[in-house]
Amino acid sequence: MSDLDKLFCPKSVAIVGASKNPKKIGYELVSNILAGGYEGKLFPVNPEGADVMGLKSFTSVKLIPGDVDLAVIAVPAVYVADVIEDCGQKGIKSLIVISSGFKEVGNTELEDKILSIVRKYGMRMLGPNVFGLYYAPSRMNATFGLSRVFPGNIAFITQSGALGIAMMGWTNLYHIGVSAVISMGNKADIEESDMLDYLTGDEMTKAVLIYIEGAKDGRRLMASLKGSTLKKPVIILKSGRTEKGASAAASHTGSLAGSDKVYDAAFKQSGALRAYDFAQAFDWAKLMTLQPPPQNENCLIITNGGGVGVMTTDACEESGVTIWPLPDDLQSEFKKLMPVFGNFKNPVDLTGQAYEESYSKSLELAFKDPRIGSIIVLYCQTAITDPVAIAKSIIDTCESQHCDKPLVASFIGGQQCDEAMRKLDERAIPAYPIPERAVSALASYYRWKRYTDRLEEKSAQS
């Protein structure tokens, strides 16, 4: 059993600072936990003992009957130490400290004080200065972020609370499901390493995305990354790349950003994938949580437009994705599916006359051939074809073939193409509005697969 089990899967939660005022964080915390469908016991705690949203309240955690696994603390910083002391005496072992006003504003002494109490009672503490924690398997939304979160397979760990809340909204907008959203804040006790170690064993989490400004213990983080990346992809967004950015990080959460080159080298050595913006990071995570890893280095491009096929080929060449020269037998098969002016080499250009059947039969060939390790499907909107119908043919073919190799798609066009891509995403086929984003995601998957393959080979040889 992990010492973080009661943080992620508590059977009972106390909200210290719970409020009846909808403008208060203490109200949002109670509201979100209830809205998320949490099935454990919930105990509001406030000085007046006033009931909150129909729940009986208590003036102190020590007055709550029975055991409490987790306390979420949202009171002014000056009262936090006393609350944690009460939690320790109550036997509560997990804490989420929402409250701000500690190291991030120079109040290191108060942060050290609350940490000493945490250590005295053998507790684990997330925070302070966080927006909370969401965990899909326990249906617990102990945050003051969005009340509605789509469950999925991406775990998002963030050192920035506001950014984390914004990303919850962003994932909702694009229907990207998450298994966990974790706000790290000042990291007085629990660090990214702790979260990585826990999520590595989480069956629902297929990829981990981390926003980090600086690490307290670089060696420990690197060890955790090495352990995690062997089992699932870890994508990192590291800010503070520039001198001014590093200074901003120090004033934000009190983090020392350190040399960006050192971080970059450490990420590469540990197999972590470094992204440089949020769109890129979620593009990568979307593919890695929806599709299996590449079977081999041979990538096939299927398109209805020669120009976009050439552009995608360039992007693949530049990013290390191998465009496989098709052997004669496959060329002959693809030739049957296109007009005489089509291109049956790679990229396979079905031409602008390609209808649903052209795409479905081409994909059938690609899925059945074990020499093909990954597939990129491109569609440019034309006057004679329906993007949604093309998308449906791709979905039907994938589901009938039970594909075991990654497929990424890019539909270029207007509103109908957006609708088509939404349908693809909803059926676990990652789709992107420009082919370069699809290639970027596939290239990152290849980098991770090559890293894990190398380690497995070394292990087999030793």
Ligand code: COA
Second form
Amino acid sequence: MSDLDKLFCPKSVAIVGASKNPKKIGYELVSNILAGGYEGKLFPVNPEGADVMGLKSFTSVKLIPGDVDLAVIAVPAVYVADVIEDCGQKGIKSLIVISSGFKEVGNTELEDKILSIVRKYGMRMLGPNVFGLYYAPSRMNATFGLSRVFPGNIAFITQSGALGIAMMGWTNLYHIGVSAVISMGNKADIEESDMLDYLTGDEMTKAVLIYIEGAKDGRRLMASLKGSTLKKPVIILKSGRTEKGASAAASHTGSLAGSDKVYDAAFKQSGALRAYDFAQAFDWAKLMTLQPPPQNENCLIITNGGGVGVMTTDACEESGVTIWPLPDDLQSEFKKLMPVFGNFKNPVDLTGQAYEESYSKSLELAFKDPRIGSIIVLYCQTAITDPVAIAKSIIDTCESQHCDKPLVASFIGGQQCDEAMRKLDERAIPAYPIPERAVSALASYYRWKRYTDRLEEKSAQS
Ligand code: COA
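Structure of the form predicted together with this ligand (previous: the form predicted on its own):
Entire complex below, previous chain first.
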């Protein structure tokens, strides 16, 4: 059992600073927890003892009957130490401190004071200065971010609160499912390493995405990354890459960004995948949470457009994805599925006359052949074919075959292509509007797979 179990899966939660006023954070916290479908006990705490959203309130955590596993604190900073002392006396072991007004504004003394109370009672504290924690397995949305979050398999840990809340909106827009959203704030007690260690053992989380400006304890973070990347991909977005960016990070969260080259080397050594922008990070995570890792180095491209096939081949070659020269036996199989002017080498070009059946038959061939380790399927909009019908044929083929290799798709065209890609995404086939984005995701999956294979080989030799 981890000492963070009560933070992630509490049976009872107190919201200190709960308010009836819909404009206050203390209202939003109660409202989001209720909207998320949390099934444990919920206790608002407010000096008036006034009921909040139909729930009985208490004037102090100490007056709540029975055990409380987690306290979420949203009162002005000057009252936080007293509230934490009460929580300690009540036997509460986990805290989320939403309140700002500590180290981030130079109030180091107050932050040290609350930390010493946390230590005195053996509690664990997330924050201060956070927007909260969402955890899908416990259906707990203890944040003042969005009330609606799609459950899924990406865990998102963020040092920036505003960015974190914005990302919750963004994942909603693109229907990207998350297993956890964690705001790190000032990291007085709990750091990214604690969260990574916890999420490594979390079954729902298939990939972890971290936004970080600077590590408090670089060595510890590296050790946690090494442990996590063995089990699941960890994607890192570290800002402060440039001198000016680093100084902006110092004034944003007080992070000592350190030399970016050192971070870069540390991420590589620990098998973490460094992304350079949010779209890229989520593109990668989408593939890694929806599809199995590559089975071998041989990648196959299936397309209906020669030009886009060539561009995708370039992107693959440049990013370390090997386009497999197809052996004669497979060439002659593919040849049967296309008009005489098609191309049965890799990329396999089914031509602009490729209908649903050409795609499904080609995919069947590719799924069945163990020499193929990954597949990129491309579609360019044409006047004589229907992208949504083609997407459906791809989905049906995937679902009727046992496929142990990753498949990524890119549909290039207008609104109908968007609709087709939404259908693919919904059925766990990651689709991207630009083929280079699909290749970038696949290349990052290959990097992670090669890293873990190397480690496995080494440990087998020793
Ligand atoms: N115990 C219980 N409740 C208390 C309390 C205490 N010791 N002290 C105050 N409260 C209650 C208040 O009475 C109020 O409830 P009410 O609306 O029913 O009167 C509620 O807690 C909030 O207190 P209030 O003084 O109205 O503060 P606020 O809501 O304006 O602000 C914070 C409180 C915590 C939200 C604010 O101080 C803050 O830190 N905001 C920044 C949060 C943030 O951005 N975090 C980082 C995100 S990344």
